[in-house]
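Next comes just one chain, in C-alpha cells: the form predicted on its own.
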Amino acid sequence: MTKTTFKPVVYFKHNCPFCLKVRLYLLEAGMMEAVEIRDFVPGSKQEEDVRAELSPHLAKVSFPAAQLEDGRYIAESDDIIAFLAAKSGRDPAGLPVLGNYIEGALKPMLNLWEENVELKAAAA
C-alpha cells in the first residue's frame, strides 16, 4: 500500500481581492502545481457546493479558504500565504508583484471596505 501525499486545496471566489492576493503568491512563488484550485463564480451552484463542503470545518465561511492538510481548514489570505511560504521556502516579502498588489491596488480597496463597515455601523 502506497501513501499518497496530501495536496492542499485552495478555494477562490471570482473577483475577490483577497483570493487574488493568494493566487498572486502561488503564481509568483511557482506553486500553482503544488495546490488544487477550486474556483467559483459568486451566486453559482459551485459556490453553494463549496460553502456546503467548507461549513462543517470553518466557524465562518469566507474566501479565500483552504484545506492545508487533511482535516485542517483556514479562511484568511495571510494565513494561507504563511502556510504556503513555510512549505515552499518562498518569502512573500521577496515577491515584487505580490508586494505591489498589496501596497498598491489592495490598500485602497481595504480602506474603502473599512469605511463601508464604519458607515454601516453608524447607520444601524
Ligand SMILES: N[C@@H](CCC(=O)N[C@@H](CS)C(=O)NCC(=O)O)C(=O)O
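All values derive from a computational prediction rather than experimental measurement. Numbering follows the first chain given and starts at 1. Each form is matched to the other, and the largest set of C-alpha atoms that superpose within 1.5 Å is called the rigid core. First, how it differs from the form predicted together with the ligand.
- A movement of the C-alpha atom of N15 falling short of 2 angstroms is seen between these two forms when the two forms are aligned on their rigid core.
- With the core superposed, E103 shows a C-alpha displacement below 2 Å between these two forms.
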The other form holds:
Amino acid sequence: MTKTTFKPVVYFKHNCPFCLKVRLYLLEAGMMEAVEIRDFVPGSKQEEDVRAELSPHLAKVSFPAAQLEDGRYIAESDDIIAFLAAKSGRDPAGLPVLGNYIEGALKPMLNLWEENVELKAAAA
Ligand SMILES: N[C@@H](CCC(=O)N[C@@H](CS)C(=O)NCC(=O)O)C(=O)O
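Okay, that one was the form predicted on its own. Can I see the form predicted together with the ligand too?
Below is the whole assembly, all chains and molecules, this chain first.
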C-alpha cells in the first residue's frame, strides 16, 4: 500500500500584513517549495473559492490560514509559523528579516492601530 505525502497549503490575502509575516518565514527558512500557496486579491472569484473551502473547517475565517494535513485547517499566523518551524527545524527567532519585520514594522503598526481605536473612542 502506498502512502501519499500531503503538501501543506497556505492561504494568503494580498496585502495582508499577517500573511506577509508567514511569507517571510517561508522565504527566509527556504520553505517556498515545501508548501502550496493559494493567494487571492480581495473581491476576486479566487477569494470566494478560498472562503467556501475554509468556512466549513474554521470557526472564524481569517488570513493567513493553512491546511496542515489533509482536512486539518488552522488560521493564526503564529500557529502556522510554529507548525512550519517544527517541520523545517528553522527557528523563527533566528531569522533576521522576519524579526525586523515583526519588531520594526508589524508591531509598531499594530500599536498605532490600537492607539487610533482608543483615540476615536475617547473622542466619540
Ligand atoms: N491574529 C491573526 C490576525 C489575522 C487578521 O486579522 N487577518 C485579517 C487580514 S490582514 C483578516 O483575516 N481579516 C478578516 C477577513 O479578511 O475575513 C493572525 O495573526 O493570523
